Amino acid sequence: MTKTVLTTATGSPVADDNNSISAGERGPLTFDNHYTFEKLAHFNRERIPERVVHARGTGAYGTFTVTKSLQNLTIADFLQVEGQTTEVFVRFSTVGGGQDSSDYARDPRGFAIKFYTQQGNYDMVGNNTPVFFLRDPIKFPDFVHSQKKSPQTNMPDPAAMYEFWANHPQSLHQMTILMSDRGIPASYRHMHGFSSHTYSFWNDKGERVWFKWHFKTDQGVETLTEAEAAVRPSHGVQQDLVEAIDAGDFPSWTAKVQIMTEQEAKDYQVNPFDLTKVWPHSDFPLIEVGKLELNRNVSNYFAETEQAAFAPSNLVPGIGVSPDKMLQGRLLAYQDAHRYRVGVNVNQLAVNAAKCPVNHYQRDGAMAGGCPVHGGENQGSGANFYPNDRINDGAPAPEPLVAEPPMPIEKDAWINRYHTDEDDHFSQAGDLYRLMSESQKDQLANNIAGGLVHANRSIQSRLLAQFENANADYANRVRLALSILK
């Protein structure tokens, strides 16, 4: 058997890897510890920021595979054949909390997928909710700190989260989901997930189309009530989707998609592009186009799941975005955060590394040259502008091929800023309930008393007029829950 030697972080061979080297036995430490220093000094330095959302999250890797081909709405490449498998690096999460909460929060969960594709990385960055709370990303960083602990006291604060609430009544659809059976998944494997926002597919002929992406979940959906999680390991979820994977019974989605023309959104009743709201299955069904599969965990944990970087604005050819105001946000902020969080070369980390040939200008910053996929050393010793007369050469060029369509906006429209206080926000939320049995029904009231009970008057006679525009039985449990409580 070889002997793998133990090294300092430059190759140096390590004598003796449990003392130091003192002034005499029981004397103090000399300064040439240069390796104990070493060690130390990386130690202080093991930790990067953590996300500010989606913190605590759980990730492996597996294939999508085409059941459908979409060649005729898209030329993205990995959805052209029947068969065609794409390797893909997944990522869930809790949203709220930080890497010390529960796997188990009442929380929404994310839903990230990386499809390592011929054509570079495509990252469908989604949740396990077909809707959000907000549709216009001014209000995200409000939201967020309505979410969290209190800055008082560093605890959580169910008050501040419902004046939020009281406030935007956009977020009651959300809001009723979260509050609901489902707001607690039993496990990673046992929920859906969907893209939320619209995106868009367009042809060879150059015809767009807008779509959404629901993934559903072959294990079937499983949740918890407060009082079975209240007894779970907070790194349960964590565990299961570890477990399984090891044990060769891969979960596994059925993927989705929903179509409107350009017509379509047009003339439809509600704003397609509002994150709010769902598109009605009975007017847009869903068309099965693929398999997704997690077949093999990560090999290491910091490596891989805490610096894999996911953002809406990965996209490949024949996909592109919507004028959906939040995802337009998110089109700056996910890198932005990555590059704060990770560094400006984090797309050079093998996790986040496309599969296929990477071609650019850009140069420098930490940790440049580390992915030999990126060109090696630091885009090694080419021209480092465009344009340049090396192109016959193998300088890189642009692909006008691969150019997006005209994007199509409003006709006369103004710049402006347009507020939505007059929009429907009750309807949709309204149906959900509709849908729920009595126990489900019971649930949702009980969890949102639970909450609410903590807040002032004024938010609960809000928040209760929103259950009233939505259903007026959705009000009336909910007030008879607060009755109980107070």
Given for the second form:
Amino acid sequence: MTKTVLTTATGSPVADDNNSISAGERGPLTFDNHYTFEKLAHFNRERIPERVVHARGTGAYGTFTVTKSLQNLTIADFLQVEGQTTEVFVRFSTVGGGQDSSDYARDPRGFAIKFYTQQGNYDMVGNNTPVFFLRDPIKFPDFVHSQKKSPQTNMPDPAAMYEFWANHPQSLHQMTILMSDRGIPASYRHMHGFSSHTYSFWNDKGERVWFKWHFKTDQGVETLTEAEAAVRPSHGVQQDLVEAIDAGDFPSWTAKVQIMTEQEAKDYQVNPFDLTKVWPHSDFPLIEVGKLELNRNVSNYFAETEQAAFAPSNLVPGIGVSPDKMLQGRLLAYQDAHRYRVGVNVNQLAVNAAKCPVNHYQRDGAMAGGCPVHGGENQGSGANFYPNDRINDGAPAPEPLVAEPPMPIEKDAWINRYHTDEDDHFSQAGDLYRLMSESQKDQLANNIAGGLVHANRSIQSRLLAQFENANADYANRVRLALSILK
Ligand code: HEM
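Write the structure block of the form predicted in complex with protoporphyrin IX containing FE for the protein whose form predicted alone appears above.
Expanding to the full complex; the earlier chain stays at the top.
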């Protein structure tokens, strides 16, 4: 077997990787230690900024298999034929903690799927909860600041978390889910995934319906109590997923959709584009459409999981967005984050690159490389402007057949800032509370009290008023749990 020779980054053989060059046995280093300097300089640049949210995560590859064709609803090419499979990369995450936080935080979990379809990458960037804390993206930085560490002490600040929630009754539904027994998943394999947002499907007749994704875990939901979570090793959830896949125990989820027609959306009692609300299954039943399976671990965490870049704006023909204001904000936020966190040519990295040809007129930028699907070396000698006279020689041209049908907005809508303070923030939180068993209600009240006890009386009384609005018993239980802790 031939020996593999250690080289510099530019391929030149290295004679010694243990000893720097020095002026004499006991003397200082000399300036010709270019190999030592190369190592140290590269080491200084090993980190990229962590994600501002969802920093701690675990990724794996797998497949999505269609079990029911959605041809009548969408031209999305990966949803046409029963039995058809599409490669995916999935990244699960916690939201608030940094890269070195615990896997077992009471926190929503990210559930992001990249479908490598033949018409480009489609990203479903969801969570393990069907709703979210907010309905306007302008609040996202305030919300995240209140949930992360104190700017003064760099420590968790439960009082700030509850201060935010006291001032934003729209968060009550998601907060009730987070503080419930479902708030700490036992593993990523044992939780559901949701798009949470409403998206649209459109078909070859130009007809649009609204839809939501649901990925139901086939492993069953398993959760931990605060006390159980406290004694787990911080990396336990990552280990669980990696080891299950390595052992051939491939986790899977049954993919379902809820569908609402444009007419139903106009008349339905709940705003279908409000991210703090669910669509009751009794009105919009779940329709099973596919199976998601994870079956291959990454071979390098940094290259694949850390540099993975998911964006709700990565859409394919047949799938569009909706007027959900949060989703509109997210259409801007993610690619902007990727350009900062990874770089402008982020989509040339293997984990992010499409599996189909990519033809466009974007050029240059840091690390413009030789990604084969991106036309090789920075798209070589191809035209870099459009329109051009080389269309007949293979230069890329738009395809009008994939034009999305126009999206309806309210008739005579006026551009303005519309506050939603008077909306119903409480009914669905109350409905969820009423579904809980006695033990679940107690866990909810105790989990809330454990943090709320650190907040001042004004915050406590504003939140108790919110619980009261959802359900009187909800408020009483939290009041009782608080009184025991005080
Ligand atoms: C306006 C509201 C939101 C904003 C501005 C926002 C912004 C961001 C940003 C900047 C990142 C980091 C992206 C990166 O560096 O790669 C991120 C990650 C993420 N967000 Fe959001 N987010 C919002 C709401 C949501 C909602 C409602 C969900 C779920 C329904 C969600 C799910 C995720 C997930 C799963 C990730 C991690 C993706 C990955 O694994 O790389 N976010 N978000």
